[in-house]
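Single chain ahead, written as structure tokens, the form predicted alone.
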Amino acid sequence: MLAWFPEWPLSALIAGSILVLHGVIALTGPMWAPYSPTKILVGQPFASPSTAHLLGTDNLGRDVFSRVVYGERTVLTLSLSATGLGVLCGASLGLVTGYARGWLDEVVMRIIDIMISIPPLILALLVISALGSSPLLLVLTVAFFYVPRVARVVRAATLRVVMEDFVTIARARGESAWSIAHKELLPNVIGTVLVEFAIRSGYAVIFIGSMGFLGFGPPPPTPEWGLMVNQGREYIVTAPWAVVAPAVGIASLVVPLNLFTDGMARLLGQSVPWERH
């Protein structure tokens, strides 16, 4: 595999086996997970882990390795989604105020100052407790914390390239802003916005579980990790498999996107500045 792959670091490659078989079982785990994660005592309440139950059961019966299993593309998807809308908002606000600079540039630049220091967490809580709790408003509002910060990171990684001479070359055939930013800035800053969607990957996930946690993310009896962790933490003497498991999980989702982050980078050559939040 690393003939395959020479430039890869070791850490990276095995950070992104572990990565795809997250993505197998979100895809395929709902096919041979052997219960339903809703349904309730499939087993006595609190059972050890067994050949029936791999990781026990919880406080109301529930298949602990089956919920996980489903949690698994719960997470996933709010994860992903919520990366992916705020990368690509971020991204094009970066670009635009990059390519246009001057008046547009710094009027945006100090809106997204004041954005940026407005604690995401806190006001996360604010925004749902008002609006209520749904899975499609907690990956707006993640993704709408992404946006200001990916757009700053993309915005300098596009006035390096801006004054390059092919830009200028482009500006003098006549071509469009959208043309000049599509074929000559994406190409040139591609590297640092996936770099962004990797790190922002993991932090969306800690992000998430950390509001269903919370008691502000996808409602009960939903197998979303961080809820379990909330559910299982009153018990965790008597079953710790129940806090320890959807814990485990999250820890081996956000550890390798860590890993693989950094391998990416400097395949492209690109910094991970890890104190971005």
Second form
Amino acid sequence: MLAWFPEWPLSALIAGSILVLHGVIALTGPMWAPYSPTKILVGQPFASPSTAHLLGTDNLGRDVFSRVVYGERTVLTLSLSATGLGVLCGASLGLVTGYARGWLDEVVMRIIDIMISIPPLILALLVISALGSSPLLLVLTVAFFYVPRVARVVRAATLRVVMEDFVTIARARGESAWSIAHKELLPNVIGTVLVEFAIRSGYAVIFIGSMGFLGFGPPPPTPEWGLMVNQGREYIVTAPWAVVAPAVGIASLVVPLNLFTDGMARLLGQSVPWERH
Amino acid sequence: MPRGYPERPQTGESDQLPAKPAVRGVSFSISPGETLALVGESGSGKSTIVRAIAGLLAPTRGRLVFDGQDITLPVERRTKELRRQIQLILQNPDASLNPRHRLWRIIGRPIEFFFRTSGREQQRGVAELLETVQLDAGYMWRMPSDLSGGERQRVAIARALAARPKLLLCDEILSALDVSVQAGILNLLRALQAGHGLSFLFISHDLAVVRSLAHRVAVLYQGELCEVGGVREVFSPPFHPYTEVLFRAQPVPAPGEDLPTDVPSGSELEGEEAVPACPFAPRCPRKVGSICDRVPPPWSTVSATHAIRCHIPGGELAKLQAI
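Based on the form predicted alone presented above, generate the structure block for the form predicted together with the partner chain.
Now the complete complex, all chains and molecules, led by this one.
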């Protein structure tokens, strides 16, 4: 098995397998989870882990294991769609401004500077308390934060390519800007885009978890991990499993994502910008 | 029908040096099947001229004429047919091929773009072009990183040929290559010209290469032409003083007699200092006097095809330079 991926570091391979496991749980979990995630009193409240309830039950007697399993789909859907949307728009913007340069680039970059100076959590709380919490709004907010950050990185990568002679040749041939962007430039910046996607998925999981924890995520009784940690918090002494299980869920997603990104970035010859937010 | 480029491209404010245009008062023409070599040191404006002809930068003054048609247009406003007929090959073969594309895509794209052929037919075209530049057709599945510098430059030539051009603009296309590899590409270029009746605008600072390939030579110094003529004429006296310096600068296996070789090595013009009437005056070993700084030198005709731009008449230059 290792022989198939000789160039990948072992840590990235292990991380990759864990991520695949997360994906499988998200896809198939509802088919084999023992209980409904929202049904109360499937067991005694605060029941400790047993064969009937692998991870015990919470204060309402809901099966924690089933809730964690169902929660996987919520967490992955929200964070991946937010990251996907943000990276898609940001990368397109970065590619266009990097290719066009001139006044368009200047204007867009100044707008991006302003957008980046907005503190994410504060604006997110403001938006959601004003417009009400909904999963769609959460996704859009996270994507909104990612667009300028991804655009800046992809623009920098594009600027390195755009002066190359093969772009000059394509221009002299009369290729359209669209054709140059996706045929000549994109293949040379796709590595950067992939690394951005991977690293920002991890941030998105944390951010969406935090929003859930603060009560600005999907409303109860949705089995969302951040929300579950918050709800279990009051009973942490009597039923620690109700807090630990979803917390481990988040950690087991974020840590492998970062390790996997690290390996992928090294393989693609990209820098790993851990400080970037 | 003769094809010519009486042209005076000047770079305007868009370029870094607003005060001094990169190219001034340059006028020359190229006939079908002819190779015109443009010679000059780096910074003399050779690439500016190529880029202007390719439509990549706009001359602030002057005209470009191709097949009797005014082509003083940026590339976006040129017809597809015109863009097809003028093709460009650049100096650095490592940078001129997209490192993420296989050769079939690199060479196939102009075929698809200009002739709307795809699939089998396009693949056959790529194979033929690879064979034209003496590479194996199987190379089409390779990446540029699998190739040597010389092979990459052959691919760049094949990509230019894919458009079936009339005029090839070759910007220092041999200078990044080994001498042994250069010879192979020189032969290829000669064969292409014989086979397809191509015209070349061949930019080079290598006089040996120019001598073996060019029919006519134009010598450029700091954006101005100083000598134009047939290759034999330019390569024998009378020379323009700058051309003479260029030859002296060539390493010669058996050095000749004592000649005035103490040429001041390039004096850069600083700040507000006025541009002399003859741009070569500050470095000229045969400077006549203050006239060179004040009065633009006239073109003196040595023969019907050979002209030198200098205050010293051609006959006198010949006497001075006769060995």
